[in-house]
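What follows is a single chain, given as structure tokens, in the form predicted alone.
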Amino acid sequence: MANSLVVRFSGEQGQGVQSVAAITAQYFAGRGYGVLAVNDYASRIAGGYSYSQIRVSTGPARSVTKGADIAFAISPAGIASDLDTLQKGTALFAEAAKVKAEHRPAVINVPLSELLDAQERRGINTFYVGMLLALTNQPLDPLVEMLEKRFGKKGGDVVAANVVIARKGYDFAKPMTDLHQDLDVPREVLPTVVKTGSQAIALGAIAAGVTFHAGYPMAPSTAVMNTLAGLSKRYGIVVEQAEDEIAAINLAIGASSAGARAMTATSGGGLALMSEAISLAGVAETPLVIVNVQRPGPATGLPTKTAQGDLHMVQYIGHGEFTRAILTPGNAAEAFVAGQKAFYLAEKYQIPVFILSDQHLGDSLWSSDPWKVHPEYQERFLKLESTSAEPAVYPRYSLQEGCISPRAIPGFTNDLTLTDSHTHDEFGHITEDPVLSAAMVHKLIDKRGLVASDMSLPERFAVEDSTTVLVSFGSCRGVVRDACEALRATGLSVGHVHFSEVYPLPEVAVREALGEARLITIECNATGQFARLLRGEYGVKADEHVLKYNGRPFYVDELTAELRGRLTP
């Protein structure tokens, strides 16, 4: 019996690789297993090589290995790529007749032409899922129920056809007893959420009461907008596809100025275009949530791959000096919380708040316990009473209240509320007075300490008894924890500190959390940006760095091996 299993589905774009991975993830999550499905896809609509790597575990599924235990090649054309990345001993299934002669010895033949008729071959994905269930000794009935829900709207004939195809796959693999890989049975089946990181951010925003989103489609961020658009009628959300990213962020700023909870989502290239408007939100003290689903750059880079290379960008983007906050969720459950908390921070402190995601977090399917809605993050911090019975100019940027002024919304009171992109006085009028200008700059940057007091400190694991501490942020959370636990199981003295929120944080508290041990930062970028942030903002110098920047996330087996080499004398 095994505690976990890694499965791969590979094929060309347009062959439903991600769809079959989603069906598989939902099936095993419904059976009580932890699931993580990582999608690696080509930057094209059709063709190319793509795959989904799915970890199924009796415990939390936090990372995947580079290879797989069982693999299904939906398109035999990708066999060469599979053989380059799969581990020795992987059971690789494909239609041998369509595989190049030199590759045939590596595959286990699935004679689809004999097993399925021409019409049924359109359901090859369903066939392979049926095979997988037989190979792992799982029951077929739950899949039948899933197929009825998934294809029910297309009619009974479509459902029946897919059930027949799944059963054919199941029956074909059932006699292959020497290839069966049993999984331990979970102790109990609990309600489980299975969503991508981008879906989680959007659903968190809905839980926080978002009413406006403007964006321009850009991989890999588009799923945030698509999720909100799909639920817009149910929750009363205006979702606007703008003509470009500059228009999108300015629409969001305008909506926020009018009292909406507003956001935009993009990736690095789109965020670069938003720089001036982010500065506008800073000086106008307009709350704004900005989601950046990172991909490798520079420029177009690898548009469908992953990276953590925009940390410095979001920390400094926008000319001038003003406070912002950066949240870096590490899985879908944390992304759901970040989608809520971002609006709370943005409105309470009247600042731009960034949710820094990436393709790995955003496109992967994560299973977790049911999510929690935080009512405290729905507080609006608005002033909706007039200052007097007669119309008056409202001191929107009052210095009497400290660095957080009461926020009136135009049209909700008798007062005239002014906003300006220039440095302004308390009433929003342009000013060039040197004393007042300096006071307004302090008003913007002095919020930092207040925001820091509302941020969450890093999560610590086995730090006190460790001589080495691994440090991660964002989507590296799960893989670093799994590597840490694997290393500790071999007797190595290693702990883990993970940051799901990175800026601003209380300086002393960060230093205390990291302790005095040897620090190794682990990041998906080429220059150690998080290590630089730790040193520049909090005075903590990392001793070593493990960096990956080829567009793929860390795999737990490769990371564990790298760290073992550094930690073993």
The other form holds:
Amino acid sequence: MANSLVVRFSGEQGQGVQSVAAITAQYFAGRGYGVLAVNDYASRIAGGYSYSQIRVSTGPARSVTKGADIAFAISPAGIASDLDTLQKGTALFAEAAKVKAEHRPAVINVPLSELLDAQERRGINTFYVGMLLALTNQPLDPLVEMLEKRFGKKGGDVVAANVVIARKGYDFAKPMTDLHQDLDVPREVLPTVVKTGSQAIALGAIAAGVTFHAGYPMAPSTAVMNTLAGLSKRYGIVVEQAEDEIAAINLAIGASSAGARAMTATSGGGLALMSEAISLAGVAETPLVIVNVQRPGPATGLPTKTAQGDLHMVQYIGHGEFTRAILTPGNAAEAFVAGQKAFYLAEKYQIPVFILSDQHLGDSLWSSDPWKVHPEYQERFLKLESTSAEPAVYPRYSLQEGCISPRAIPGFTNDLTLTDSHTHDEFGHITEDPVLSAAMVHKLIDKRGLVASDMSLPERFAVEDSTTVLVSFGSCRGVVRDACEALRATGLSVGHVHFSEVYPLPEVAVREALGEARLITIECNATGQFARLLRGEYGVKADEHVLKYNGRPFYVDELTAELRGRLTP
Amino acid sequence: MANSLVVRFSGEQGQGVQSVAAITAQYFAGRGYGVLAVNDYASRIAGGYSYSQIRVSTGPARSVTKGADIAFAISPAGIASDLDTLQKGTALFAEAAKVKAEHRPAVINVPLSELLDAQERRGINTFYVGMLLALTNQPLDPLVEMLEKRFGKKGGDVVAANVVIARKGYDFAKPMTDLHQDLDVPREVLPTVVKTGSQAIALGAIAAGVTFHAGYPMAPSTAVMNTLAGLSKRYGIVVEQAEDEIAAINLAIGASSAGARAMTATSGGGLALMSEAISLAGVAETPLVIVNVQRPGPATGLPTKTAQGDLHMVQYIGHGEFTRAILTPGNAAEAFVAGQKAFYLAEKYQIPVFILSDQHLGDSLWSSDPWKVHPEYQERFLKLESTSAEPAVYPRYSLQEGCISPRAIPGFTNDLTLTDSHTHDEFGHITEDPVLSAAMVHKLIDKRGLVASDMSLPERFAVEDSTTVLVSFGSCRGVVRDACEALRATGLSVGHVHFSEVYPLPEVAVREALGEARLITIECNATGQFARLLRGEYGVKADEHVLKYNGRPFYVDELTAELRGRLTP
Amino acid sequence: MKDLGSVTWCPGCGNFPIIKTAEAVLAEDLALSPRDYIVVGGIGQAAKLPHYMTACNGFSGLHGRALPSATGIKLANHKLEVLVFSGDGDLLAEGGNHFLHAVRRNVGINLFLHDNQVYGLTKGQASPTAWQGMTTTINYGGVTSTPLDAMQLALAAGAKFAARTTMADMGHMREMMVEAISYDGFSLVQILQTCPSFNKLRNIKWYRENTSLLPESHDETDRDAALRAAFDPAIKLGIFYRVPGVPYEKSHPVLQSGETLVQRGLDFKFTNEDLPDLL
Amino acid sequence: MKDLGSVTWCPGCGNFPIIKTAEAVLAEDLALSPRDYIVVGGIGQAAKLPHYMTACNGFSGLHGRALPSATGIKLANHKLEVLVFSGDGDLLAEGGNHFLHAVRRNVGINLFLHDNQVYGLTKGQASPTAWQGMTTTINYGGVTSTPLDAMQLALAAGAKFAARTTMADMGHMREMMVEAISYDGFSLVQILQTCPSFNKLRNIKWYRENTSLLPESHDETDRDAALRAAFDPAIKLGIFYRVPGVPYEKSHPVLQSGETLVQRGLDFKFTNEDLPDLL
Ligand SMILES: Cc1ncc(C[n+]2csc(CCOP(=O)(O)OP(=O)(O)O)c2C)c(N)n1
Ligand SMILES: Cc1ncc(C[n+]2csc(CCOP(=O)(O)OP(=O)(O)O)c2C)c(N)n1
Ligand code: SF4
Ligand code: SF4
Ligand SMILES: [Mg+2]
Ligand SMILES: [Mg+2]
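The structure above corresponds to the form predicted alone; please provide the structure of the form predicted together with its partner chain.
In what comes next, the whole complex appears, and the chain from above leads the way.
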């Protein structure tokens, strides 16, 4: 009996690896397990080698291992790649007859050609799910229900055929008792949400009232736009595929300046193209939410892989100086909150707000406790009363009330609104006056302190009693926590501080949160950007750095081993 | 008798303020004085208020004051603006009859309408220069020679007319002995170069062998392209006005990849647009020189004013991680060297190199000791021998020789060259392999140490014996040094460390250079970017910051006063 | 227009008649309140219009990006009349891509393209509409690229309303502006403009002598005729092409209802009870 | 072409006939050595061509930026034959501005535009050439924008060589490629291409049935005829327009001499003695 397992499905792009992983995740989440499905796929439409790694756990599922406990190869062509990453002892199922002779000893034969007829062989994935349930001692009925929901529209025949296939798989594996890896039963079955990080951000935006999204397709960010587009009619959102990223962000800035809650989403290179416009949002004080789903760079890099390599870019993107906020959610639940809070911060402070996601967070399916809507994040902070009886230009950039000026919307009141990209006077008109220019610079940068007071401080786990503290941000949250717990379980004195919001934070509070212990930062990039942020912005110098930069997320076994090496002399 | 004076010419855009400043600067430089002419002009073609502030000094001229000793108003409309910035006691010359009644008492009348006929009145500027020579006890003859050179092409009449005007000015001011401000005679008259920073960068690039420049007009950077264009035929340079900045930099990258020494120049917003392509230059390992002549942002900001507000952007521009170098010349002489060295670093390390200038450095005229060509910076570091007898793709990104791979040029050898934007293998082909990807990331970031060893350490002035050290970079060089000397002259214990190259430097050496004294950073931006660079990159925390961000450079009187306040308890 | 003291155009600039005519069209011919419209510009001399109108809603954005910003504004609040005034450099060099795509997207905005063949604000470089041979500080040897013509491009990109005029004929310009703003959908008015500081050749006189009205017989609804006129080396003025179409905001599933996104946003409520439906 | 194992296009992709034909044209019809040319792509499925050619000089740049990079390469070394292969999204969406300006600049590069009406690599979104009504994951209700046509745009931007073909007719495509590369100046070949993964409608059969050759009588040097054919709703194939012109590199004062910038750079020497002349 185990309280946690990692399952792999591998195959070619187009063979449904990701959808079988989704079904599996949904199934186990429905049974009360924590699930996390991590997708590693090639940048191509068909062929190649992709796989999904699914953690199923009686507790929260926060990370996956490099290898797996049970693996199913949909395409026998990928066995060599599977064997590259799987540890010895994995139960690797494949159709042996189709596997290269040299690899045959490594696989457990599933004679699919014999077990399924030609028609049924299109349902290999379902067959494997059936097998998995038998291997882990799970009931088949809930899967049947899922198949009914999924294929119901296609008619009873299709459902029945799929159920037959699933049952065949189940029956095939049931007798293989020496291969069974029974899972503990979770203590209670709670309602749960299973979504990818990108879906969560989009849904959060909807819950915050987004009405306008403009974007340009780019892996791995496109899922954000797709999710919004799919729900656009129901929620009254205009989702526009722009001609390029520069158009996308200027569309969003235009829409926001006119009063819509507007956003854009992109990945590294697309964000780089948006640099100038982000500076416009800064000086024009136009609220804007920008999602960057990071992939490894530089330039085209690894389009479908993961990295945390754009932190510095987001910190300093755009010319000149202005205030921004950076949210770095660590899982889907946090991403849903970030999707809401980003709009709140953007509108309250009239600034650009970044949600810094990555392919690992964005493409993985995460189960979470039920989500909550934050109605307080829906506040608009608008000036909806006319200042004067007749239409007249009003001081959009008034310096009267500190650095946040009342924001009117063109056409909605008599206040004519001039949104401007230059250094301007209070009315938005170009000025070159030295005193006024300096005052306007202040207006922009003094927001920093205000925003900082609205940001969440890092989460601290077992910090007080630990001599070493692991420090992470963004999508490393789960894997670092799991590694920390594993290390503690073997008696090591180690805690964890995680930042789901990184900038701007109050300097003193950050220092206090990190304490006096030896600090090890853990990031998915090559130059330790988060460590440099901590040092440059908050004056905290980390002692050591664990960095990974091959396009893959940290695996918990690998990270734990690395840290154990550093913690035991 | 003074060893230094500041002279102002003010007028409308289009009235020749900058050209009269240039003549004046040339004149005094030719007489052995150090000169610095700082231009403050409006973003318009005609009208408005602009002025040039010229320091003339028996020693090096490194800074100007806010006010002036002698001022000439070409357009009486600007008197109010003049009075805003001039201290009491300035000899401000203008035609009183044309000045508003309230300002008349403040000006010394020059009855131009009486002194000059209608035709001559187009030469007011020349008249004023004549006056200046009389006021400062300088000979008229050298000016006559200059006028001959300048107007010679237009014919003897034009020359003669201008000489008459100059002499009229001279004769007019000669009798005003109580207004004379005699200048000491410089010890010796050395040959000298008088150029703006932007000219110096362009000329440096030519001395380094640039053959390709693509750009898009943008103040204040356009002068770099104009200088190159003016000399393009003579030096065999293709200077292309691109359709936008993105085209400009991709043109330059293409040209460089094919073997040309290529560059681009722009200002803040234009650079922001180039972000993605800079990342391409990084991963493709294509040498590239990028000049950013900073102006205040964000967005359109103050197009013709100055700032050091893009340091962070340049440090981290582009998505993903790769090595870059940042040169921050402090005057024209250094700009000429930077224009050469940038190409050397770019080609030797196959990286993007930034020259971070600003409107103050770029538009001011600086006199310098004779410049020197650095032939060592002309080295090409190319692979010009074929690897094989027949055309074959060669490992452009070979990992054999550390992080710098031999660079062949397409078409010049049998080595077929694949320049690539993805994470690639040694031949430039797309790879998603985890081990190879990580190795390629290393290749890019390991260059940092190599580049650092080729960078110049900061210049240290009077550091050893000082309890306080002023720290500056870029165009603040001269004014901080002047302030430092002024403070020392009054017995204060203060030194100066100046960075003309800021990144990447060896961390330990930077720490040593800065020593243990109390550090005050001085920058033209609002958030202390250089201080943050020192902290984040080199672990040095400055104690205090003097920041200016109204679009104007530091004035030496203002800076000295500010520092004196901080240094005297 | 604001008083001259706050306007930084050169004396005699071709932008003066344009702004004056635009103000007359909006206030007098169309009797619009400044509340009802917004003036959008990129960066350039022409693009300073929102700053120089007596009083208007305005958006003064980035060089080259007037059209995307204007499009975003219109989609957020399609009850606003959205007018874009910007230069040939702004719209056809830095913003050339957006020009093509704004035309094909057919969002109901009105584009007034100030065609002076130069970059005025940056001191006289050639714009994409410069003639071959024009010499500048960068093009010593003269421009060699083929000039772009906004009319030709707009027709190629699928424009449904495209007119050409010149500020050298204020009456005609006024008429074209009225027609363009009255048209339901994206409209282009290419305004041939003088720049006395940097374009000495094409002064008022030149435009008067080198342009002529489209013949009476010109059929505005005939695309082939429009193309022929657009590619005619003789410079014609008038409405080259005008056919009805359904603008984006009237065909979009979300905007069809007539409610603006801004209004929707103001009315927005979402609670935990709405969540199950979202998930 | 490389062996199939290292090519990531989908089985049956329309890019296969294109790459094969290109290789045949270069090696057989034009008998070029791989030393003599360079293949440039942006990002997209089509743009992977430099990676999949058996052996070539290549430049695989940024999405949308194939043309500026190629132009830079050609200006640095105009002795290289510079061939650009890229997609309709790359060249007309992200790179739309560069398309217009590359055409008008007339640098001697050869552009092969793979027109499959979709973004293949990013999974089937509509490209700017998509027909109205195409539904995608983003455009549920169907594309509403007017499609762009590269031929129409190129002619509007002043193209001097513009041809259209389809990979559904490999013989014709081969002929067009030969003519384009042989032309002295910028040349466009618009290649109508299948994408079996995302464009189910326009398969080989569709192209065969819905395209036809320009009539024998078509006069390649008549711009009006070219325009008429380009704007004809019936899809024509062939050389729409071909007139001689002086390419940029032959008229540029610096390049006219025939010496390349690269060579100039290799021969470069500059010492203190040259300095006075520079200052
Ligand atoms: C990104 C960017 N690049 C360049 C500039 C500099 N710039 C300002 S206006 C302009 C061109 C203006 O030409 P045009 O649009 O024709 O307007 P005009 O001044 O002729 O009315 C340029 C290049 C800028 N502001 N931003
Ligand atoms: C700046 C940037 N934006 C977006 C992308 C993502 N992207 C890659 S290819 C592509 C479109 C490809 O379409 P097309 O050019 O038509 O090529 P095809 O795949 O159809 O051959 C996009 C949007 C990118 N790589 N870079
Ligand atoms: S430069 Fe030309 S367009 Fe600009 S304001 Fe002056 S005259 Fe007008
Ligand atoms: S998606 Fe389409 S264009 Fe891309 S490789 Fe597949 S079939 Fe070819
Ligand atoms: Mg113009
Ligand atoms: Mg395509």
